[in-house]
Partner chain sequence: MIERVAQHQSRFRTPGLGPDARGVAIGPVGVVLLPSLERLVAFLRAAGEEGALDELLDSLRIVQVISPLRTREMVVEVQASSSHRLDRLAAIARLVGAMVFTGSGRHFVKYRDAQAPFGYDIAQLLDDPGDLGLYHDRFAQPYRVDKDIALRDLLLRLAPVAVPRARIESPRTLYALVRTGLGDSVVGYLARWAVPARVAVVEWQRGGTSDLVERAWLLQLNQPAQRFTNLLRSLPGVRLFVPDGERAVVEFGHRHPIPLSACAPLFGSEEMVIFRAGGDGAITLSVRPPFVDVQTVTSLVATSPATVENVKTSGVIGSFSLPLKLVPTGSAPKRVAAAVIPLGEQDTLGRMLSVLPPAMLNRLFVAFTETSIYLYGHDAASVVPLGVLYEDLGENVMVPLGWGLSPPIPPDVLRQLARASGDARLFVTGDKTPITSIPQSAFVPATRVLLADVPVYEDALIAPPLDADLPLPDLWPTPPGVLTGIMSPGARGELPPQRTSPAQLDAVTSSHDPDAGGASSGG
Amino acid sequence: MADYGSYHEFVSRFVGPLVMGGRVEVRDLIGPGVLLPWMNPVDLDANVVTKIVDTLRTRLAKLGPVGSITGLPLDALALAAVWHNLLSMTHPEAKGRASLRRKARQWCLAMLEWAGVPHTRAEVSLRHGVLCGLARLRRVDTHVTFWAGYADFIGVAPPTALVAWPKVRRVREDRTDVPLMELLAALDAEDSDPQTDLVSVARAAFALSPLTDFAIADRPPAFAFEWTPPGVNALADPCLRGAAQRMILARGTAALRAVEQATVRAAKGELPQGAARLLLRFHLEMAITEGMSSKPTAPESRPQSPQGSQGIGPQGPSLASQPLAYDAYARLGYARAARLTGLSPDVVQRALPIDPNRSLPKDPPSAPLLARAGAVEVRT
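What would the structure be for this chain alone in the form predicted alone?
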């Protein structure tokens, strides 16, 4: 299949559907040489770009004030090209081709280096605006059986002639949706050759778009969420930090646990105090947000838990979703948690009432993070 040498073709057939929804076309590998002509494209279709930018503007307005959006930034397009290449390499026929995997790795790393680390709220937001459709991507594979045999079509529709006269020719089509997480698993090759390693490329691509990294935190073990400098830096911005918290909460328990486990691993390593305090604030705020959005249950309808270990307080949310955050909160107390988050103590206490009779675990999950952050336990 032909490659994406044209700016218009790539924007209209890959980036556009990725942003606005629709059928995303994945073709042959894109090389870093396209970035130079894409800086001043001669085939730019203003109508297509305007539609994409309008969708970006509407979507990013939900995050907060991210700045003006006048076009498609080239760094975001470079990251989109990297993801195009990675998706191309998920095809079953690409897995055993070492030379093709080496080429894909080299080209992707070159484009990642060119895109660089995002430094501003606008850069982080626009990158995610272009890539946020990744979480919804599905490849449709079709298995066709007919009177003379069968045929498989990976990511493409079977020819019309093949499926014609289904009753006469005993044609049956079985479609399978392969979500992004299963597609990424195909990048993990059996050999250990670092020159063909595409897993680390995917991890680096996630890291350079922090909000996308947060939005798909519940990933397979090979691509497990980890805290990276771009991700931690993004948390310093209140707008981005709030957006990340809402994304993770919307994703559910699996994403919450993935992020907390990453924080525990980071706290056990060489985590600077400033970064540790930022992560502590991030988790406390996320727990408070969940507590404020949860509906309290009546005492008579609430199931009893042994030793009071399943809730913060009489009407608090379950500890199952954010054990690290709730443990840290219970040990610090609402007053200190309020100072760390900059919220009113009354608001914090109402969102997460502490049960003084609840026993704390002997091996607290928040201990490494509290130690790194220099936070002293003040629970009474």
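Write the structure block of the form predicted together with the partner chain for the protein whose form predicted alone appears above.
Only one chain is given; partner chains and other molecules are left out.
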């Protein structure tokens, strides 16, 4: 069995498939003590690392310009080790074992603490480059029925002898794909002991890689997307903000809704004014981006919206995906939105025309955010 204390084994069997695609091998728990040998690995296979880095660069290049990546940073590998441990703990047999969960939590927290929050644009990007495959990760469970009974195989392929002679032995295989979020649901502890809680560890692991956090924003309620200081600080970087907007837009309506709801929750809490302004700008830019990517229509030739329609309306059904952003936009007006986003007012107006006949909701969704950001409402 592969020993994940070895840098080469971990990189080639876990990190490599996670980045490049393929079969990810989950083994025993990895302790934080491996990080020190991994700083100067003695068994580094440059070919494997080069392949992974090339794929990583290709993936990141879809988000923005990428310079020269020299290797796999250790903080990203530490996060990968944390995710490995969390995946290892999703096995059904590990659910009720409190001592094992306690040890996994302790080790994961130690590695997360060592990795810490990302401080630079490169750290945010490279962490996402290593972990971006998490969104596509799924476990294949196999239920095999044969003439004498049945067998379940969780995450592993059934042995060849069991599925041999399928017609004679009346073998039937049912494969089930379990996506990542269902896997993470298994981390929920049966008891309420905080020492065995792995859900908070998974949340922290998401938070420490902000781009990955945005990329999988549509998560079940237990792991619902929340704004965290590392995520907001990453958005302050224009390049990362653009990448996050494109990823969320590409993910679809569910992700957009999850992010907007998180913004509303954050705005109702203790959100600093600078962060609130940044989130406002982020949502406005995302709305304008979506408006610009829709089918361009001249304002005068655009069909009038029917009377009594909710929302801004003229852009079609996609506009309903960002109610918070559109509400804030309508309340601020073209000019202020353009000034906030640094765009030309004409461009903004063409991208998102405001329907003057829209109805005003009694409880506007963007009110807490605008209040937090100190933005003045303008009646248009």
